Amino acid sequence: MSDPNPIIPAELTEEHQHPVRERNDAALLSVRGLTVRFPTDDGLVNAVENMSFDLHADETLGIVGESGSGKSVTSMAILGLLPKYAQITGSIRFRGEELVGQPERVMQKVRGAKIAMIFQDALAALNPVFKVGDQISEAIATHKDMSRKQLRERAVELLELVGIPNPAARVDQYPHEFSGGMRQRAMIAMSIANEPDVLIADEPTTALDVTIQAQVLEVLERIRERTSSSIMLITHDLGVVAGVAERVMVMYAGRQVEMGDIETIFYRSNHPYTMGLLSSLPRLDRRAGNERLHRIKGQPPSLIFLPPGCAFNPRCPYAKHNVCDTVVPDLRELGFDHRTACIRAEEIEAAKETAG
């Protein structure tokens, strides 16, 4: 019998599936109707449109999409790091407290202590003229009253926790003396210094080779188990979240297009964009030869001049004239913990079942 879903990557075979943990129903972070726009000389940039999701305790949520899909803008909005000219509407609640519109003095108490971020470029994020240990100590001292000895001991402990060898010596070194993978680990150590409830990892494996990528993801998983932090893992690569996240949210052109648990997204996705991302992943079970990886035709749209109807319509192999180019699809329930923004989702699902 043929494979019922030819786009499933080999990495997520049954024996490699990430175990699904029981979830605490109380959401740590609750985003509702978040919309972010940036005024420019050419018009409004619609960076994020009507975004709604929950992040629960002891959960890893993967946020996936191409560059410009709104992933990082969402995370910056949560942390209150967007420029003053950004137009933000909607609600972002952390433990029931509203974050949108809070003054900087309030957000300073939230950032680092309750919600922390791992930036994608550790070399740019770390100050080259200060020792790594001093930078970690500063992150701790901002929120806690500790002696210099205690700060140093805590910095060494954190470097050891993220897997940096000989941390007692490395704590006195500068960022340029660390390898790329070690700098990323140091960034993780700084982010978890105050044991935040939510850890936002923005493309933490970008520019790292696959071996180091796997090590960094392993560190994140270990951190989560040790500290019980919830993680938002932002990436453009669905393969990265395959063995880490419980739930996945797929974004395109500033909108959510599909959301569900990891098994649903990888095995039963029915949004054409998600299906395209999955089919572009390399697979170990493909025969060697001249077979090329699938690519989604075209380019993402301008966020100033979005096409009418569904934003993915010009690139979609399932697009239907006078339907997909006129109606902006809402994210709607298709099953337990599965939502899709495609008006042809049921037709696509039926066609996949017939083909299988």
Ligand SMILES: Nc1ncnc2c1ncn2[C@@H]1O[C@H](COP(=O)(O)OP(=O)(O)O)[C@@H](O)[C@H]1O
The other form holds:
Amino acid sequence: MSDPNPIIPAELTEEHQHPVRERNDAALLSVRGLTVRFPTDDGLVNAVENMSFDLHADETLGIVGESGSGKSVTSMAILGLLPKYAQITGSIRFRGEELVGQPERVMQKVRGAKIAMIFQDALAALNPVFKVGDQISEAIATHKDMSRKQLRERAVELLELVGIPNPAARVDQYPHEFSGGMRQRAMIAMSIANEPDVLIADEPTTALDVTIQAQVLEVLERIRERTSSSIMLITHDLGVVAGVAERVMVMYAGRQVEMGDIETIFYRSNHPYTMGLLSSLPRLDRRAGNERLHRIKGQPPSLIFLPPGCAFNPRCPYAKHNVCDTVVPDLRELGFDHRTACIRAEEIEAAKETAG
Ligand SMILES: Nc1ncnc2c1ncn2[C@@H]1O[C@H](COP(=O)(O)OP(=O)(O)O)[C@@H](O)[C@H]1O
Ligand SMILES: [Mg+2]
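I've shown you the form predicted alone. Could you give me the structure of the form predicted together with the named molecule?
First the chain shown before, then all remaining chains and molecules of the complex.
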């Protein structure tokens, strides 16, 4: 297996590598050096490269990146749902216990009960031939010993929690009797049925119209208030995380490029890719009709043939020849809980300050 990336010159390594400071409180989920590759007929797909992050109790972490940046592969790795041929290295610890390499029977106990997933497509997650309430009960019965009566009561309670009106009647209906938005809520009810410690929501709003999107985010907020679940909210839309997440991780071509609290990411980002995502967000202070969104030019690279140096350099307006196309930037700490993988981050920050 050949490493597509050149070795970092020693002088740059010293200057740019700082040890990553971690928060002291024990993380619920601790990912270290996670790397996932898929051997394919076209070559080795470098889907996720050397990811490290913590998810703390009672927090919502937003994971943002364009389609194909490795967001779903990361969540599938956490849930142990990657195909057998995937080459996984690194560590994923849940409450200190290693999940990488665990057999399926162990992961089955983790999935749903400790770490649960909200899927993008509620139709695919719900079985059309069973009543919604029975499907929720089934999800609970897999992990807990409860009577039929208790299961039904719990299903009603969960439907109520996700904002389904008249849950005592709805519990006996079939998925086709629910509207799209209601089905999405029912699926979320199923995901939280076992009060998981970690809830992974992978693009939970992408297939939905704007009104239902907002409702689903509201449901996530309510889950946060009423349960103690930590949430990983995965989206390609930086706007979606704005009102929901405390911390944000930005991914590009399978790598973390920036990570920080929400204020830092929105107001003090110093990674050109994040800055590009921010400038393509619609803004209220621009006159309607006069709206000109800046899109990031070009396409994300092939994960089989990554460009040398920083994977973003071919699209980056700040790219410096012989530096950015040669050196793979490390994710380094540039402020409290703010990490950036850009060699020019300080220069960019200084330039932003001068520009006001
Ligand atoms: N089973 C697989 N086999 C080969 N390549 C895969 C497989 N699953 C995902 N990939 C590739 O991994 C990359 C990351 O995919 P994914 O995590 O789904 O992106 P995202 O969720 O950010 O849109 C993509 O290039 C995708 O084609
Ligand atoms: Mg995805």
